[in-house]
Amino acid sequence: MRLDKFISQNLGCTRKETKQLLRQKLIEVDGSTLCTANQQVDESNHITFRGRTLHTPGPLYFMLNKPEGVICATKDSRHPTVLDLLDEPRVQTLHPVGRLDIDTTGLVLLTNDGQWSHGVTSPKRHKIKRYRAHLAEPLIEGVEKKFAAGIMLKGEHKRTLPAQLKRITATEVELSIAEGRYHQVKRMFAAMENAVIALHRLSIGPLNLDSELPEGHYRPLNRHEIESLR
């Protein structure tokens, strides 16, 4: 790993700030302050900042209860992003695991572990994602069977994978899907001549959104939760 990347991830500073620390000789590698930003370092090197030993940073895992109006991106010039809601020293190393639309709320996972993230989002893994949807019109009879058989979305040539639809009220449902096509939930109901007016993600695989986590707040995942999605 490059020294500037190691310092940036460890101290939560930008690459520009990291280079300033190096110029000020506040960073030592194996007792020497004659360091360069592109210098390669690993676990065998002893790296310090102001005499404090820096350790190889481990991966981070969080769940966020995303509010409406926030986008699942690392940066955006027009809208707040999910990273803007996190107060963490290494927040710039994180990325959202998959995406929710700007007007969709609920469970979002964030990590800097690319392999874990790929395992969660890979279409081959078929991780079940469960949503609560509020609809513009009451459901017609027999829709559950149509969802279970797969829906032909507009502009596509292959039906969706079987989905489980559960009625809560005439206009409120829970929907579980095993894939993540573009705007899939909204398009599935559009194919039934209905519209989603509010959408909230409840779970990904075995991991449920923490019921005690307020909208806009986040918390680290525990070890059991992390392993449950591998």
Ligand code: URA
The other form holds:
Amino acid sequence: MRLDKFISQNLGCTRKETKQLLRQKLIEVDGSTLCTANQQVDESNHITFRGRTLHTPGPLYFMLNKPEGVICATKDSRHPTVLDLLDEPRVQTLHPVGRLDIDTTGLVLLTNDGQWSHGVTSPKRHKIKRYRAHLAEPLIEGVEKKFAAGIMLKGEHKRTLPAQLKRITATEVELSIAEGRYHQVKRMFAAMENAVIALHRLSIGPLNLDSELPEGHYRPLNRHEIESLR
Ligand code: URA
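Beyond the form predicted on its own, can we have the form predicted together with uracil?
Okay, now the whole complex, with that chain kicking things off.
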């Protein structure tokens, strides 16, 4: 890993701030301050900041209960992002795993482990995502079968994979889908001449949104939860 990346991940500072620390000779690699931002370092190097040893930082994994009005991105000029909700020293190393629309609430995973994140979102893995949707119109009879058979979305040429629709009330459903196409849930109901008025993600694969987590709050994933999605 590059020295500047190691330092910014470890101290939670930007690459620009890291360069300043190097210029101020506050960083030592193997006892020398003659180090450069782009030099490669690994566990065999002894790296210090103001004399304190910096250890190779491990990957981070969180679940967030996303509120409305927040976007799944690392930066945005107009809206708060999911990263703005995290009070973590290494927050700028994190990214959201997949996306929810700005008006969708519920389970969002965040990590700085690119390989894990790819495993969760890869279309080949078909991880089931479960949503609770409130609909504008009552559900018509037999629509569950249409979802199970796959739906042709407007502008696409391939049906969606079989999806499981569970009726909760006439206008409230739980939908489980194995893909993550653009605005997929809203477009599936639009294809049925209905509309989603509120959407909430309940789970990704075996991982459920923690029912103790209020909107806008987050917590680290435990080892079992991390492994369950690998
Ligand atoms: N499907 C949608 O339409 N929106 C989301 O945010 C997630 C799935």
